[in-house]
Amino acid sequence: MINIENLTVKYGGVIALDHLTLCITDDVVGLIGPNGAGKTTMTNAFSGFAPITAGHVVVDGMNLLALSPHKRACWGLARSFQKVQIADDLTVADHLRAVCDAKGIRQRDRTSQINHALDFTGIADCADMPGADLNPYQKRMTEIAKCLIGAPRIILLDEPGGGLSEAEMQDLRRIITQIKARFGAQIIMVDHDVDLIRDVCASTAVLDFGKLIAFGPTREVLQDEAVKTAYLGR
């Protein structure tokens, strides 16, 4: 379970969360709003990269906000980014082998974890292949196999399937849809989609100007009037 209680991050004078307060304890959470509602800037305040002002983030007792963000990541704490995070000159293997080193993972445990979150993503074959000769959808899987490494609590999943065909996006639902079964995480997931969200996601949170206006069940969400005003255009 998540607990973040009024979580507020200013840059300046500007507020970009707005104490931002929710209990998540499905398996898979959508977050969508307007551009600039806040949802990059709460994935930046779990990750520690964006300033908090006041708030708190506790996660079965202990306040993830205490830790630095290496400890975060070792702890258990994975994300992906809108822009792939890539290297041309590294292969899919030294991707997962440099999230291992971080994580300080042993090495008679390397081999299984990395052909677990290979396998699970279906790039198994891909492994040798630099990042450069990767084509989106692999390079969108590389992001989350590395997600998968080191036992991962909480992964935050921003706008997972940007470029993918709807093919590609089928697996990828499937692939989100797994990961608490097969891995143990939580997933809080930012996207656009709202196919994606409906499909994936038991309930999601909506946010405005950095203020939460909606959270519950997913499709009673979609059909809030104050989300289709703020996020749908009506």
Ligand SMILES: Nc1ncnc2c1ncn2[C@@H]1O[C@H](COP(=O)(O)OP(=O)(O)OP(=O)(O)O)[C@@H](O)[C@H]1O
Given for the second form:
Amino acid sequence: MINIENLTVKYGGVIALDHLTLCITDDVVGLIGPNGAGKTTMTNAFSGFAPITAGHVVVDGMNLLALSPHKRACWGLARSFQKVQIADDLTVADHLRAVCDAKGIRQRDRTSQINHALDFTGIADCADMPGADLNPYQKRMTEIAKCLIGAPRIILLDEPGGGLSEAEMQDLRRIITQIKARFGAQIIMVDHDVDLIRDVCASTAVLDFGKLIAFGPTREVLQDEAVKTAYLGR
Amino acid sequence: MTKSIIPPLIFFALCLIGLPLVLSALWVKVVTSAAIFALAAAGISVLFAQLGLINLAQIALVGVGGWIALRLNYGTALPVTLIIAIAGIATSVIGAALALPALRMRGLYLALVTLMAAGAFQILFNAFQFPNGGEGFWGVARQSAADLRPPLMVQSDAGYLRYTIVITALCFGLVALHRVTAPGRAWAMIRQSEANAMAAGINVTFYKIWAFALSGLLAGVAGGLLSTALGQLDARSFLASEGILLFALAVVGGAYSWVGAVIAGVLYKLLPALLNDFGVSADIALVIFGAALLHAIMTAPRGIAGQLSGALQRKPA
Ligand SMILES: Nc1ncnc2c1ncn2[C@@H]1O[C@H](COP(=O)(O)OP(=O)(O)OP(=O)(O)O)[C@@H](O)[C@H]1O
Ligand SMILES: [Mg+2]
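And the form predicted together with this ligand, for comparison with the form predicted on its own?
Every chain and every other molecule in the complex is listed next, the one we just looked at coming first.
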């Protein structure tokens, strides 16, 4: 369970998150809103990359904000970035090894964890390819595979569907819906693709100008008038 | 990976066997110095290539390692190889401590901090001089220097060149090992972005300090080797400006491979000696370095080593 209480982030005069209060229990939860609504800011606040001025984030009883960023990751917070972060000169497998190193995963468990993550995301074939040679889909999948190493508790996915083709989106749907069962992590997914959100998210939160304007079962939220004017009816 | 260790192994083996045979007494000393400064340059390259950090204090750290080694050589009966190892480790701790204020800075600001550190060491070296067998903590005698013990089994300058090549090769191996294990992977993630590294659970501070410590270790070992090679160190060899020069040469040589560090050592010590030998003022070397640096900045960001490997790869097999 993820408990967000009064979370506020300010960039100078811009209030990017405004007293956000939210309790998340579903396995896959969507986070939507127009450009600049504060979605990435929320994932950054979880990770420790945003200037938080007030509030708490408590996940499974752990006060996340008390930990330094890398400790949060080692505790079980995993994330992907809106702009993919794949190092050109590291192979796919080395990206996963780097996560194993950081999380102190023992040598004998490494191979099985890495293979599991590679097989699950369907990129076992490019395990030895350097980041520079990957296509955008393989890069996305490498980012997701990184999130699956070392028993994650929550995974934040910031626009995982950005720039993917229709066929690739189908793979992504399958992967996201199976993560909870296969790896045990709860997922918060930011995306602009309403079809993707509708298909995979049990509940959805909507942000606008840093404020929560709706939260509930995805189907109901997407019917909400305020949501339609703020977001869907653009 | 296994393939890529063969060329350096062949290179070092050839140097080890060949150089002491073909070089005259004078050139054995010059090449020994070149190898030692190649080692120091390798430390600069680790920071620059792995993390984009500029360290202008490497020569000062070579001085620190040299100071520690001289002090231990005069003051204790420890074997010289152990002394060099201690100088390396102690300098690595000092290098890591230098990194602390620098952790939040990069680019020009970090360069300035390291330059100020180098300036501070320059003043210290000038004020206290290097130990030469005297009494007291600073160990400086007013008379000429006492003799240093050489390493066990090393009887000649040619032998010391071999000894230096072996230690340099071992240290290059240590750097190579870092690149293919956890520190190398962590550094690559940090290069991509610090947020990316932290989100993967990597302790960015720790791995930055680790890089400074490795770089300091190489400087300290170089200083230890240098002190025994020369028998005496002179504060004028460790000016802050020398640190800038060695950094520039590490970039000119190419910070991304071990070849670049070798080229930097050769340029730093061998080229001025060659010019001298031709009857040209060694200061011309500075002009050549300046031109080479401009060349590197404008056309060859991976340095001469990068251009060489590019040329080799283009050649049909
Ligand atoms: N590092 C920053 N410095 C200053 N302002 C920022 C920073 N990051 C975000 N902001 C501001 O915070 C607000 C929220 O931005 P955020 O990136 O969270 O939006 P988003 O919902 O992710 O939008 P998008 O759909 O375009 O990704 C915006 O007004 C943005 O300009
Ligand atoms: Mg965003």
